[in-house]
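In the block that follows, a single chain appears as structure tokens, in the form predicted alone.
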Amino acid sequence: MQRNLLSKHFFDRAKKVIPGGVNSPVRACKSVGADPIFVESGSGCWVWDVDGNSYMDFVCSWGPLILGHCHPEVVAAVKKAAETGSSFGIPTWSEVKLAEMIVDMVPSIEKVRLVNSGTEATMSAVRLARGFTNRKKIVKFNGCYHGHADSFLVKAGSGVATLGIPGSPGVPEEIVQNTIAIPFNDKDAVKNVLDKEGDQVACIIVEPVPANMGVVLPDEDFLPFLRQITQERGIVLIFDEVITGFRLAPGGAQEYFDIMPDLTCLGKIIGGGLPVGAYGGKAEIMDQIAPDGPVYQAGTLSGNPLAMAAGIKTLEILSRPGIYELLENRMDYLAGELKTISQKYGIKCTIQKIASMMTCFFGQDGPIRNFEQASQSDTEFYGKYFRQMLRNGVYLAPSQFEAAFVSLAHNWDDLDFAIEATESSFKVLA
């Protein structure tokens, strides 16, 4: 029997000084009927809480820890950088090196600007698209989460969906009026919107593989359709690859699907899990950013040496032969075994995966193509499953509307442990 006395103690203290006791809402674990565990350390694919319990981690800091926790080469690089200074607000060579690596690896990026988070990347990319086109409106898709900037909190996925919040107070109506949200994978909806308002639309922003309503795959012709119609209408196509970037392939979803957007947003994976983000794309668009152009964006910690060191080492490791094949093979094995076990115990679920990311949509028996379908999942069962897996030593995302990630640190024995934990859990819950 696990004891979580210290975690409960810290949570009680946290609620007195931090809203909800957490610094990001989903961490509160409300939707899964649990209190959060407080982590003390991590190594490889394992984390340990303050009470000494160990858990196999399939959250991986919400995706970016593709090498696992505390990879020794990344740790060594960060230590070396810390010895020379953590922040300068002055250019360093490491910023240039990481930028060059991103340009070399991501097919559509000719120039890139480093920022501090995925939210900064997406809000900056939208501002740039508006400045470049001199148009106001943006099109996004229901259930795609692009961070917490005002323009994006319209039918967002992830934490907003998990908490049952339709939008957010504090977002002015006039800003919301410039955001058009439509169903993912719906070409007719895109065409109808652009037929009516296309001359006012600056950009379409999309997660090429949504992971914030759970993993939802694009229809085979959907991304090519978006590319074609935006080119025809002079609209900037933005791929939000904060999750898929360097996850699906070295060049992200755009390499995986061979679709080149105008702008791409990247997240913490380019900093080995440290706070960092980036947006980049065609030089003619990126040259509109200050100081070369009139579109302003800045940040004191952008390109900070610690994140640069971790990012350079992470991308170096991901460039080694066979990495992505290994990750995909491990996820194929895990997903296949989970499907077999769910059928054995009569647990109704749809398992959707791509590369090294996966979601089990409970209560579903067909493909999930959009947020409207994902939202019909059995969240009550997911909560029971989450709690049972936690008892069995496996930490999953505390939300039905998220992905599970395999890292290079998950070896075959680790996956067998997770599979046995799942069978034990399903046996109890069936």
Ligand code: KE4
Second form
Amino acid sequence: MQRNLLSKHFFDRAKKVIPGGVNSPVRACKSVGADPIFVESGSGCWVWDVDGNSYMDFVCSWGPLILGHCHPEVVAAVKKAAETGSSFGIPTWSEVKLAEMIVDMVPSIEKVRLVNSGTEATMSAVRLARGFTNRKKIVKFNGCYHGHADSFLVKAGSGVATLGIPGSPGVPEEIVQNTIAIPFNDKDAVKNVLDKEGDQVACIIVEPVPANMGVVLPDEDFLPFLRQITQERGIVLIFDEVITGFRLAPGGAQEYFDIMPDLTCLGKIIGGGLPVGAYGGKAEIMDQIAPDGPVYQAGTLSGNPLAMAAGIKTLEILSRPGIYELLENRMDYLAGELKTISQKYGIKCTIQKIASMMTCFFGQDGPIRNFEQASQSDTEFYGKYFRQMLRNGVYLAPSQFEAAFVSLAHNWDDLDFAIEATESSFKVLA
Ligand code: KE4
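In place of the form predicted alone, the structure of the form predicted in complex with the named molecule is requested.
Up next: the whole complex, starting with the chain shown before.
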């Protein structure tokens, strides 16, 4: 029987001094009807909470820990960097090294600017696209999340195109009236919007494989269509690869699908668990960024040596042969077993996966192509599943609309543990 006295103690204390007791809303586990655990440590694919309970972790810090927790080589690299200085606000060789690795690994990136989060990366890329094109409007897709910058926080539309309805208090209508939100995988919606106001559109920003409505795969012709129509109309195509970058392949989704965006946003994995984001692309566009260009963007801790050390070591390890095939094989095994067990217990669900990430959408039985369909999922059942798996020692994303990640540290025995936990959970929930 799991004890959770200390997690409860820390949550009570946290709520007195931190809004909602958490530093990022989804961690509060509200949508799955649970109180958060408070973690003490992690190692490999396991985390331990402050009460000493162990959990197999499929959140992996929401994607960054593709090597698992406390990979010895990453820990050693960060320790070594810490002994010579944590931050200087003065250029260092390590940020050059990480930038060169990103340019080398990500097909479309000729120049890259390092920042400290995915949000910084996407908001800077959008500002750059607006500065480069001298246009104001941006197009995004319902269910795609690009961080919490004002321009992105529009209410997901039920209609074909949602014109700038703020998705959060504090976001002025004047800001989001330049944001057009349309359904993902809907070529007609893209064409209609661009026919109507394409001459005012600076960029289309897209998660090439959305993972923030759960994992939704692009129709085979959707990304090529976006690439062509933006090319034709002088619109900057931005791939938000904060999740897919270095997850789907060393070169991310753009390598996986062989599509070259104009700008790419990165985060998560490139920091190896430390705060790093990045945006990059064609030199012609990137050279518009200060100090050489007029588009301003800055950051005190951008490129700091500790985060660089973690990122460099992580990308070095990911560059070793066979890594991505192994990750994909493990996810295929897990997803296959999950489907078999769901059928055995009559649990209605659709599993969508790519490379080493997947989502099991409950209450669904067909392909899910967009947010409107994803939002029909049985979130109540997902909450029960989350809580049952937690009791069985497995930590899943505390939301139906997120991805589960497999890391290099999830070995075959670990996956069998998760499969057994799933079977016993479904037995209870069926
Ligand atoms: P951050 O600012 O949280 O580093 O990155 C924002 C971001 C941008 N683009 C994509 C595709 C993202 O998925 C994210 C952040 N992802 C979420 C989880 N899906 C972060 C978890 C959280 O908000 O706590």
